[in-house]
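Just the one chain here, laid out as structure tokens, in the form predicted on its own.
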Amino acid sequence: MKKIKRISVYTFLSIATIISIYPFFWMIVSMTNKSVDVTQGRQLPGTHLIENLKNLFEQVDIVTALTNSAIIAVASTFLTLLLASLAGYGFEMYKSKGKDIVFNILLISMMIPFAAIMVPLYRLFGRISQTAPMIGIDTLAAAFLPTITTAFFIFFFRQNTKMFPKDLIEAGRIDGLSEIGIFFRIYVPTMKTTYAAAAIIAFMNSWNNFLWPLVVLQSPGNQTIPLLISNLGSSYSPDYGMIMSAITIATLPTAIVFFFMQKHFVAGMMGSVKG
């Protein structure tokens, strides 16, 4: 009985990971292809790769996409984890009586979706670029401000401090350090993995952000991965072969970052705060 339940495990697994795995080996595969073959769906690879990417080059600015792609998602990243896990501190560690009302006002503010407030944020936007250009309309700044303060990434750092031994606050304070000191010398290191799984999630979330960039960012210098891509899927004829090699590239950076932080990624899941 134990065997059977065994092998039906191992079969479902095995099922799971080849419908996961399929859309990636298509996708490698394809750029190895002409339009056409992609078009007709051709699984084998073929010998197009050097003639896909040399006209993915020369048709098109994918480096500086990729740079401002990078730009965005490294800014996004950075600011998300420090602004949200000051705030996830603070709610968890300092008493207040008003901190519950407002968290949970602030879990609400999840289930308002974005195209709702894209509209209002445009207009702020507008008037921010009259006042201080270099934030405003059109300017990467613009592309991730919004994002960094995100209630998910807030609730995410709250609940796996509960895990945080509070003694090491004590320890601190007794040692003299003050707060500021106490959240970047003891609390920091400690939940590094929460941050690696935090870093993860708001990396690929900015990197893969599309619409709302697709509103803000309207000079063709300042246009990023998604929004390149999807210009090339938008032509009259698009050529597919070249836009899977863009597609495979526009992949790489969150392998890079996935694989290099994963195995903190379960861990920083789980809400555990070892290292």
The other form holds:
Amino acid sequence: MKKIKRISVYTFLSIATIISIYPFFWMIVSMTNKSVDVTQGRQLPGTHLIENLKNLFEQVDIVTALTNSAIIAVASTFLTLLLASLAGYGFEMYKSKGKDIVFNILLISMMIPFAAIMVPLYRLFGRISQTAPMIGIDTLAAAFLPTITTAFFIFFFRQNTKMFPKDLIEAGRIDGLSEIGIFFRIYVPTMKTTYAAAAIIAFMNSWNNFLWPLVVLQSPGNQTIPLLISNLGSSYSPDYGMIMSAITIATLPTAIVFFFMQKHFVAGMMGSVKG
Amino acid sequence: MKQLFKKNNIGWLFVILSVIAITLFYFYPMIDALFLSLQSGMGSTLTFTGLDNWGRLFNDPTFIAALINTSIYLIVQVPVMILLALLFSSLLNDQTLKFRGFFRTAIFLPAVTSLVAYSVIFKYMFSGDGIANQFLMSLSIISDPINFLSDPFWAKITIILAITWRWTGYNMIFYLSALQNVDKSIYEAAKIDGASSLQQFLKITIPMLKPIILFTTITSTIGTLQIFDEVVNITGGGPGNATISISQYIYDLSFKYTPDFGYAATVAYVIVILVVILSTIQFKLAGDKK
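Same protein, different condition: the form predicted on its own was shown, now please give the form predicted together with its partner chain.
Below is the entire complex, every chain and molecule, led by the chain shown above.
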């Protein structure tokens, strides 16, 4: 009886594993096959990898899309980390009743669905365009500016700041550092793993973001990688081998980040729920 | 005392940039959307029309289709996913299980993919001559291919399967981490008392994880209510409007059809209202049993 139970647990988990991994397997295999082989469901690696990649780089501007995505993701991650850690530190280290109220109001923004504010945001950037075209509609800046602070990351940094040794701050003050100096010279270097965890999540969110870039980026030269894949996927005569190559390339950065920093990634997600 | 006061003011400097950014990019648009919902017009010339947009909602077949579809995704997908995630996490929490790390990583892996990328893969897998049909036919489960993407029923199922694939492992990780904090002796005591695995799951695991189940249910609800990437990239909302979601309809109203920002904002507020109602219900349900 116990043995049967064991076997069924392993069988169940194995089936779940196959279902979870199979689309990745098929994506990579299809990257090496001709379009017609992909549609016929070929499950073995083929010999068309180089040709698919060549088509991809020649027929669509994937280099520009990758560059745009990278610029947006790096800028967004850097600003998110800077603003959210400043705020998380500020809320935790300098307490007052007023700040608690403000913090709770900020948390409400986590409940606001993006779809609900997309149109007003577009109008806002339309107005920004008139005075500051460099950060208005159809600029890379507009694609990342609305993502630079979220209540989630402030909450995340505040939670992690609770574990920060407060003695270090007193030591810094005695050494004559300014309050901002203490933050950059003592807090930031001490909290490296917290920053790493937040960076992974912020980078992934930005790299994979679709709806807002779709709204705000219009010219082909500002296309990001999810926009490019979406366009390829909806074309009338799709070259499946080429599309699968594009999808694999788009998935690589986040998959690599995940495999090398799995521990930080999971820690970062947990940071969002621990009391 | 003076010193402390000064430091508290410095504290405001640390938070001010975030407060400005969140006010500008979240709260201001929420208020703007409310005013927009009382206006109508094409493009940028808007006129005040009071509650006309709100009345229009109930006579708009596309909106009703979007509302029904989104509700179906929510009602079917969220409970299935949460239960599956709970099941995986309680199985993988067993210390004597071999390859735990491998199973965990594999089941979590879908959570790192881009929504657009996996949606396009699912679209191909579930096309008429796609792998899903080939597989089912080779096992003789079906004799003719199912029109996964062009049949109103199966198109919804495909989307539900896709979201479940993408998010189950993500939710599982929260439960797994929480289970690691549960004292193992509780389970041992239950075993000695003769509790079955199912009883242990229902009487220990679920009550212990209640706060995290609440958290994941609310985040999943908010996520599913604004589902966009999958619908747009797997079915495009079709066939007809059989899979269109509220978010896709807002996008279409604003950027695809002749832009009607006022009405789009009204539809957007429906999502906000649903989030508030459902979150309140979920909080109440979780709170009463505490």
